[in-house]
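The form predicted on its own is given below as one chain in structure tokens.
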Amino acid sequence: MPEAFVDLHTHSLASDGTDSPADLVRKAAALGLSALALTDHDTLAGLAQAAAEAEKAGPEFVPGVEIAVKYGAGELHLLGLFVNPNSPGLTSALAEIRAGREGRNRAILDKLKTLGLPLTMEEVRALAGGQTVGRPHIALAMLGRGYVRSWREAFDRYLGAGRAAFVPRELPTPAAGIELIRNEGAIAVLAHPFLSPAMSAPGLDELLSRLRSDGLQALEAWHSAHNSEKIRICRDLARKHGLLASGGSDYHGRNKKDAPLGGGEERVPYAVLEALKNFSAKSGQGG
């Protein structure tokens, strides 16, 4: 029997996607995969149609989001698996995360103005397609405007951390964020640590013994920016720290073409999944 796969980390229209999360589902089910979770930005709004489209299509779904917690000069982000779509608490939370998010935009549309790259919150919002408005969707009306040459360029000349036009979010603590996933009941997950360059094998290991004492639960190991000694670093010291391993692409479609959907070489295998839920039917966490 060939082995199962599966996918914790994608993002759709409802986000900075590019598929809806029905067409997600089914490109999932098109790739043989055996579970997918759908992980939007600051929004539940997606989760309803993908879930009603993997009764359909087949593979099982896992609700999830993802958000940003201030950590130094930056940002990390942490999923939240097994959430609870119709939570009214979480809603709440993510319309006042997302309400951050559009002060930010229109900083940052202020900055490209000075800087001669004008663009408008209409043409911004028409890219986006979702209820998260955020810097993705102003690199794509950049590119749209000829005033880069692709979206990386965007982010590594005016819109990424340190650049021309960058504003910092007002964001909550790490040990804020790891609460409001847990307190819904789903499993709080470090995203992607390796997909800054800065980011170390010490750094990380000292990292998560800051963030195991807030409560953060599990480590995502497989992603699309990390190679297999990555990968290999990040089971390590997830076992070391008594995490679990997560993992998924980081799929965005069309505004992240080196995020494959089910990931590369270095796929999910489905044991971390059931690892996951084994400890949410244990905790009482997710599900």
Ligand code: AMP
Given for the second form:
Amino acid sequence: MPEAFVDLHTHSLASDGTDSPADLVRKAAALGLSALALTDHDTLAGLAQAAAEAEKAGPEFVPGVEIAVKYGAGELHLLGLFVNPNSPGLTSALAEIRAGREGRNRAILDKLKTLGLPLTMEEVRALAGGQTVGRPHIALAMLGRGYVRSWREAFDRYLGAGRAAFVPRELPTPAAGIELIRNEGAIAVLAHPFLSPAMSAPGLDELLSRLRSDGLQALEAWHSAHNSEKIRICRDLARKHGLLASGGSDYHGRNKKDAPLGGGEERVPYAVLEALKNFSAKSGQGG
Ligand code: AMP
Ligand code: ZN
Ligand code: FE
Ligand code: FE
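Could the form predicted together with ligand AMP be given as well, to go with the form predicted on its own?
Everything in the complex follows now, all chains and molecules, and the chain you saw is the first one.
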């Protein structure tokens, strides 16, 4: 039997990706992936469409979500895998998180206006198309107006942390974020720990000790921003801290280069999903 691979971290039009959930599932099938998780930022809105498409011709579908939590002056990202797409508790908590984004987006547009770069919320929302609206969509609107020549420039000059139009977001603590995810038996995963160049292996080791006591259950080892060495470090640290390993591309379609669906050279073996599934089955009922 040929080896099977999975991708447990992707984004659709429901947040800041450029593929519809159904297209994402079809592309995963065309690539021969055995399983796909949709993990849009702060919304469950794409899950039903993806699940319905996966019903038809596969691959196996894992409903997920990605949220940000507070980490010093910055943020960490958590994935929830095997979330309940119809969970009233999670749905309303995410709606509250998105409402927080609204205020922040408005504040960013105010700053841009002061800088002589007016944008309307309507054009930003139209570019987003889905429920979750964020800086990537503001960057696209700036590009559309010719305020910047690239996405990179939009973040480097205006939208990135500490730049001219940056506004921080109010975020839950890691413990609160983990609790939100685990509420109904989903698995809480720390996403792409080495995406930030500031993260070192000893730093991650220490962070995992803390997050483990907050209830973290898994660590994303495979990710487009992780080279083989980082993947190995993550797998070793996961073992050391009694965490499961996870992995995915963080595919965003045209909105993110260098994150191909299904991953790059080091793909995520199906056994990784198998272990997560076994764990979720065991800890399932409110465990
Ligand atoms: P938001 O969720 O609105 O805070 O936007 C976060 C997203 O903006 C990230 O997922 C990235 O896609 C993008 N982003 C954030 N910071 C940068 C940066 N410095 N350069 C390029 N893209 C960035
Ligand atoms: Zn994203
Ligand atoms: Fe992320
Ligand atoms: Fe992501």
